[in-house]
Structure formats: C-alpha cells, structure tokens
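Just the one chain here, the form predicted alone, laid out as structure tokens.
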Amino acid sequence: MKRPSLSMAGLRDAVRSMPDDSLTAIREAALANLDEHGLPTVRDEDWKYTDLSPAIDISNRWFAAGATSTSTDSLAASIEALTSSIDANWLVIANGIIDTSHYEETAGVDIGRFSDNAAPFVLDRPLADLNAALLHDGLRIRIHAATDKPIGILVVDETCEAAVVTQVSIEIEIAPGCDAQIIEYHSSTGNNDHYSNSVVALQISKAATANYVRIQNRRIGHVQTGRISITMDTDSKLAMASFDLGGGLIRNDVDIDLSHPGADANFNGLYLAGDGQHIDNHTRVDHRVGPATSSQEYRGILNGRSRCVWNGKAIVHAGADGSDAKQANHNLLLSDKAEIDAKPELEIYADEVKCSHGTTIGQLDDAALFYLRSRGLDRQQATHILTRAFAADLVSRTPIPQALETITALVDARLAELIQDGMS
C-alpha cells in the first residue's frame, strides 16, 4: 500500500496565509527545511514501528479545506471541567490558540509569547519544523520563585465538521535554585479526525528542581506527536511522570541532555492501550559529563489489537566518568492480539560507569487470578485488581501531589474500559 506524502503545496499555502508578523521569517525557514528533508518514514530507524500516514492524511485534508482555525467557544465547558479537576494555576491552549484568561498572575512566574521576542527556534527535527511552520504563537514561561500551586498547561482541542490540525510550542525556564511544579495535560473532543503536534523545551538551571507531570487523555482515534527536550545544569533535578491513556496514534519523544555534573533525571511513564491504539515512547538521555544520574521506568498494559513501542536509549559519552544510567520497561498483555516492541539501548564510551537496562513482557498470573476468584470475585473484577496493582506503583510516584487523585481516577477508569472491552 502506497503511503501518503505531505502536500508541500498545501503546506506552503497554509504557511503563507498566516498573518505577516514577527514569526513569519521562522515559518519560512521551517518550510524550507521541510521542503528539503520531509517528514520521517518507517525507513528511518527511530520510526520503523510508527507510520505517520494518519497524521499526514489528516494534514493534507486540512490543507485542502483551507487550513482554517476552529473556534474555541464550544470548549468552555470542557476547559472548566479539566481545569477544576486539579488544583493548579492554568494556562490554556485551545485549538492551538493561547488563552491566558484562566491564569492568575503569580509573583515569581513570567508569562510571555514567542511573538514578543522573535529569537529563532532551533529547527533540527522534522516535526519541530512542521510545528514552527504552522505555529500561530508559542508560550514562554519563566519560573524564578516557588509557587503555592503547580503551573498547569492545558492543551485542549475540538473537531466537529472536518479534519483539524493544531500546533503547540512551549518554552519553560526554571531559574537557578528554584523549585517548580508543572502539569501538562492534553485532551480532545469531537467526532472528526484531529492531529496535534507539540514541542516543549524545558531548561532546568543550576541547583533547580522540576517536578513535571504529563497527562495525555485524547479522544480515542485522535493523533498526537510530541517532543520534550530537557537541558539540565549543575546539581539540577528532574522528577517526571507521563501517563498515556487515550489517542489513536501517539508518539512521544523525550530528549534529556546532561551536560553538567551533579544532574539527576528520574522519569517514568505508564501507557494503557486498547483495540486500535498505537502508543510509541522514544526516550534518549545523553550523559556528556559525570557524575550524573538518569533513571527511567516505563510500564504498559495492552488489550485488544493494540500496539505499543518503547525505545529507551542512554548514551554515556567519552569523558563522562561517574555516570549512572538505569532503564526498565515492563509490559502486561491482556490479549494475544496485542503487540509490544521494546528496545532498551546503552551506548557507553567512558570508564567507571554504572549502567543497567531490562525489559519484561508477560500476562496475568493464572495462580493470582485463581486465588482472587476463589475469594468470590468474577474474572473481570480479579483482572481489574491485578492490572491496577501493576500500574499503581508508577501512579504512586507522581511527583505532584495535587495531580495524584485525578491521575488515579483516570487510570482506574481507563483500565475498566480496557477490561470491559476484552470481556465483551
């Protein structure tokens, strides 16, 4: 089957129909990069398991329909429900448009937009180029003092009558010595096709700490690609937890650069996939100096005809003696039609390092199921208890307490759906 290619003519028309403003030159540069290099395909090693054809098809139909923006008026109820579910100070990006009306100005936090300062983006990835080419505006956040509440970033989209494409770009800087809590929440509604492409750059300065929670709970069938690039300075700390519950085709890239001694990156992820879902997590940690520490653990629960990918790479560069890199990936398959492609990778070019990796793939333990059923539970109840226990360890490590109750409820609800679908 021939895979669709991105319509460069449609993209060019979409870019040049946007307002002539301070981002115009950046959009044109991104367009030129895409014209030269195109989007990744399954022939690229990092994309061999994930075909972007659905995102390309949606984009081409959106271009053909005039690449128009969608009104955010009908999203008011969804925004209210989502922002009230977690006690945070919320910034909203609705249908790709920044909305600061829900945000309460806070001492110690500066909010700006890319259009306020036309400094060039770093255009070194095809999907980042696509993001820059079609971006209405980007969000800048600088945190230079601790806040009473986490900073919440709600990305919410709606599609009703036609296919829609939206771009989100966020830059976050945490000042030296500052502790910050950040929640990134992606949601969508609507019965038509939707593709969201997000790029986040997080800079953690010297002796600063970032507690970061990312939730993806898009409508089943919607498409999202996202990249977060994290740079860490001397003695900085990162505690990050990601939860993927919805979507049809989801691709997450996490890049962490450890270029200063004493940096400590701890990040975890949980993905729950049902029939027809494809969730791909690619992570890369570059240990450029030592001592520095990275630790990641991802877990997946798959049912139906779903497919998930986990590719975790840690590179210990020459001279990064004293580096400590750990990787773990564990998967629970509830269906013989579910598929997981797991690939832990370590590249070590230094001495005096501690590195480990491992992955497991299994099914529910028959003895545990029998024990629970012998205590009066039916198979569905017993399955829910065991899958919940498998997920609970990662959920309990959520680094922002205000988000724990909501995440627990979302995970429980999604597990119930997966198990119900598997029993029907």
Second form
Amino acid sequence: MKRPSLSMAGLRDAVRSMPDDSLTAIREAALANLDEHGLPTVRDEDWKYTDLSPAIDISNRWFAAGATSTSTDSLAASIEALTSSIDANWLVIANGIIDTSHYEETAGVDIGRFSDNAAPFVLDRPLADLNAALLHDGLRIRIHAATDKPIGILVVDETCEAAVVTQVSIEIEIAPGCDAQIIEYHSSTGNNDHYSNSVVALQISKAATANYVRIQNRRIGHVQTGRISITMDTDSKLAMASFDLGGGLIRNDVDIDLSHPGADANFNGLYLAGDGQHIDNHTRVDHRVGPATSSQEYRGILNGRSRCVWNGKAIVHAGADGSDAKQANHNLLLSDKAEIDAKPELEIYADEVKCSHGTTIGQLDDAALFYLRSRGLDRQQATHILTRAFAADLVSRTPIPQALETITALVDARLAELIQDGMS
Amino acid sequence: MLEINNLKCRIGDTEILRGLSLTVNAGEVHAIMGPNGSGKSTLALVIAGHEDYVVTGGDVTYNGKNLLDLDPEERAREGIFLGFQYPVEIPGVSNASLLKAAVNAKRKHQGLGEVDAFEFLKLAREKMAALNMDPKFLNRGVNEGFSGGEKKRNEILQMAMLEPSLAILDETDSGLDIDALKVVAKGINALRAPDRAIVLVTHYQRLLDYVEPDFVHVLSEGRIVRSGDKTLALELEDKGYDWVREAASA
Ligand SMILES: Nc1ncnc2c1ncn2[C@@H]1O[C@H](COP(=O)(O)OP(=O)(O)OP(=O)(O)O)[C@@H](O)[C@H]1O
Ligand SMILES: [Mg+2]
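If the one shown is the form predicted alone, what is the structure of the form predicted in complex with the partner chain?
Complete assembly follows, chain above in first position.
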C-alpha cells in the first residue's frame, strides 16, 4: 500500500480559511516550515515503528471536506461528565477551541492565550509545525502559588464530520519555589475518524515542583500524537504519571531537558492496548549538567492484535558528571498476537554517572493463574486480578491524590474490556 | 464422594501416575504417604485440574460427576480445595481480595449473592484468630514474603473460609513449628464433618497424631501399593518405604 503524504494544498487552504488574527503570521511561518521539511516517515529513526499514515489520511480528508468541525449537545454532556469525574479546576479545549467557562479564577494562577501576546515560538519539529499552522489559539498557564485543587486541562473532541483534525497547544510555567498540580486529560467521542495533535511546553522554575498526570482515554480507533517538552531549572522536581487507555494510533513524546543542577525528574507511564491499538511512547532525557536525576518506569499490558513501543533515550552529555538516569520498561503480553518493541537507549559522554535500565516482556504467571483458578476464580477473573496487580504498582504512584480514584476506575474498566475482548 | 479408578497421567513424556485407584467417602480422613517423587503432588494437582498434567487413562468421579470434564475453577466451586505444597506468591493481590473473590465465586455458583463486606471481614478475622494469624495478613499480598509456615497457615485460612467438601492438603504440615502444627491440626479437625472428606498428603506421623486418619495409603511410583488403617503410618515410620516396596513387588 502506498503511504499517503500530507496534502500541502489542502493544508494551505485550511490555514487560510482560519480567521485573520494575531496568530496568522505564526501559522504562515509554520506552513512554510512544514512545506520544506514534511512530516516524519517510518524512514526516520524515531518513527521507525509508527506510521503516521492514518493521521495524514484523516487530515487530507478533513482538508478536502472544508476543514470544519461541529459539535452537538453530547459534547457538553461529555464535558460535564469528565470535569466532574476528578475534583480539579478545569480548563477545557473542546474540538480545538479553548473554553474557560468551567474554570474558576484562582489566586496564584494566571490564564492567558497565545493570541494575547503572539510572540513567535520555536518551530523545529514537523508535528509542532502542523500544530502551529492549524492552531486556533493556545493556552498559557502560569502557576505562581500552590492551589487547593489541581489545574485540569480537559482536551475533548466530538467527531460529527467524517474526519476531523484538532490541534492543542499549551504552555505551562511553574514559578520558582511553587508546588503545582496539573492534570491533562484527553478524551473523544463519535463514530467518525479523528486525529488530535497536541504540543505542551512545561517549564519548571528554580526549586519548583510539578506534579503532572496525563490521561489519554480516547475512543478506540482515534489517532493522537502528543509531545510534552519539559525544561527544569535548578533543584526543581517533576513527578509525572501517564496513562494511555484508549485510542487507536497513539504516539507520545516526552522530552526532558536537564540543563541545571539538582533537578529530579521522575516520570512513569502505563499503557493498555487491545486489538487494533498501537501505542508508542518515546521518551528522551538530556542530562546536560550534573548532578541531576531522571527515572522512568513504563508498564504495558497488551492483548489481541496490538502493538506498543517504548523507546527510552537518555543522553548524558559531556561534563554532566553526577547524572543518575534510570529506566525501566515492563510488559505483560496476554496474547501471542500482541507485539512490543522495547528499546532503552543510553548514550553516555560523561564520567561519574549512574545509569541503569531494565526491560522485561512476559506473560501472565501460569502458576499464579492456576492458584487463583483453584480458588474458584474463572480465567477471566484471575487474569483481571493479576493484570490489575501489575498495573496497580504504577497507578499507586499517581502524584495527584484527587485523580487516583478515577484513574483506578478507568484502568480497571479498560482492563476488564481488554480481557473480555481477548477471550471471545 | 471421590472415586479414582486406574488413573494414568503424564507430564511431557514422563508417565507419573500409572494406574492409581482410590475411593474417598464422605466423612473420611485419608492419609497418603510415599517417597519423594512418587506422585503425591501430581495426584493432588490432577484432582484440582492442573492443565500441565495429561490424563492418559482411567477416570475420576466426584459426587457422581466426571471430574476430568470440569475446569479447575468449577471443581473449586463444587467444593474441592487443594492446599498447595508450594503456595504461590502473588504480589500486588491482597489476601483479603483473593479470599473475598474466592468466597463470592463459590456463593455465586450456589446461587447466593455477594458476601457483605462487613460480614466477610468479621468471618475472616474469626478464622484468623483461630489460626493465630495476625489480621495484618489480610492486607498483605497473597503469600508475598510469607515464611514457609505462614504460607501453610494461609492455605488453611483459605480452606476455613471456603469450607470445602473435599480438602486435599499437600504437605501442609511441612515447615510448621510444633505450635503451628497444633493450630493447623485444629483447623483441619474443625472441618471434619459427616458430609466432608479430607485427604492429607504427609511424610510424618506427627500430623496424624493430631488428625487421626481412617485410612493410610502408600503411593509409590505412581500407584497405591498399600492401604491400611492408622497403624500403617506407624509401621512405615518404623520400617521405611523399602519395606512396602519389597512387599509390593513380591
Ligand atoms: N513439570 C514436570 N516435568 C517433569 N517432571 C515432573 C514435572 N512435575 C513433576 N514431575 C516429576 O513427577 C514425579 C512426581 O512428582 P510429585 O511432585 O508428584 O512427587 P511427590 O510424591 O509429591 O514428591 P514429594 O514428596 O517430594 O513432594 C517426580 O519425579 C517429578 O520430578
Ligand atoms: Mg509433593
């Protein structure tokens, strides 16, 4: 099958059909950039396992149909249900449009939009260019005092047209010494095709802490690419947990830049994939100075004909002595049709560093399965209990207590579904 | 209750049970003894439904049903309980959640509703107290980091909660200190009833001093080579297995 390429003419029309506003110049610059470089293909090392064809196909069809998206009352109902599932102060981006009506003004948090002060931002990655070219507006959040409730960002899409594309861009700055809690929650509904592309820039200032939870629970089959780029100042801390539960083709990029001493980045992820799902997590940590620590653990549970990728890159640059980088990736394959590519990549150019990595790919423990069955639990129930235990270890490390209950329930429900599908 | 007739089974290419017959009636306690590797655990696992063992001959009837047709979970729900020689550690699954799931699976099979959370906890605490088990064990992962003796006691706790009709206890006495042995024996005796049967696999007379068997069998090379009453165990203690083997081959 020939892989489609992004229709530049279609994209240009879509960009030019957007209102002429303070972001127009940026959109044009991004368009020109993209025109020159194009989107990544499987020939690019970083995209070897993930073919963006479905995203491109959806985009081209959306361009051809006039690049519009509409919503119905059910979108409002989704927003209502999702925002009440976790006790947070919610900013909503619905079908790519920022909606602050659910948000309660809070001391210590400034909310703005890119259009308020349209400073051109760095465009050096093709998906960021695509994002900037089609972005209605971006969200700027500055947190300079701790808040009672976490700040929630709900990205929700409803597809009414045959194919819809939405862009989300968020810049978050956590002021020096501040302890912040942020939840990024992606969800989608509708039977049609959808592609969401998000770009998040998180800046953690001196001695600040970011507790960050990311939930992706899109409709099975929907496409999402998302990048979070994190810069960490001296003595800052990151505690992040990501959960990929839904979607069809999912690609996440986490980039962490450690250019100041004393930074401590801890980020973990859980991905649950069933028939037809493809979930790719690419992480990259640049240790540019030491001492600084990074540690990540990703876990996956795969069933049916699914494919997941975990690629953890840690680069300890020359002179970054005292760096400590840990990586772990553990996978549970419930089906022999499921496939995982687990790839730790450590590049070390400094002395005096501590680095470790471990990956495992295994099946359910037969002895444990039999033990549970011998106690009257059927295979499905036993599988559910064992996979839940495997996931629970990561779930329990959710750094935002308010989100724990909902995440536990979502993971549990998705596991039940996955196992059920695999049995039939 | 349980009728095993000329049972043969193998694992891989190795034949382990080679024509084993045994009848266990309700109300009876049977002890199975025999040298290491003779097939005692294999027999227990085959009755529980372990799928690695391939039955190549014979039949097993349990309460009139063909036991070999049932999945392991169905056998459990029908009242068969196996106390494992080597209980499995399941980190991340709490003892309480396993017990509750097991009790509910059985209740569902009996057409009863789920056990009330409060009632369940009360019952579990009661049973644990009788076994001198700290209630803290409820919140620990199943057998996770348990000592050898604690694992065995945990098996008895599960048995006590599930109240099986047929309990097969595979070397539950091994690794128990003297006090624990008494406690476990008390737990086993508490289960004795006219409508229940117990099969004890053991190497030692010790347990049989506390739980008196109605029958003692010697299993050797995949067959029961001798059966008798409780005095057989004493005789074995005295003379060793060679005596039985010689008698059997004579
Ligand atoms: N998975 C297996 N693969 C090959 N051989 C096996 C396997 N499981 C059991 N066996 C063999 O079957 C035989 C019987 O084993 P079993 O565990 O039933 O003995 P046992 O009578 O319970 O011994 P013990 O008193 O030591 O517990 C042994 O020789 C053992 O090595
Ligand atoms: Mg044994």
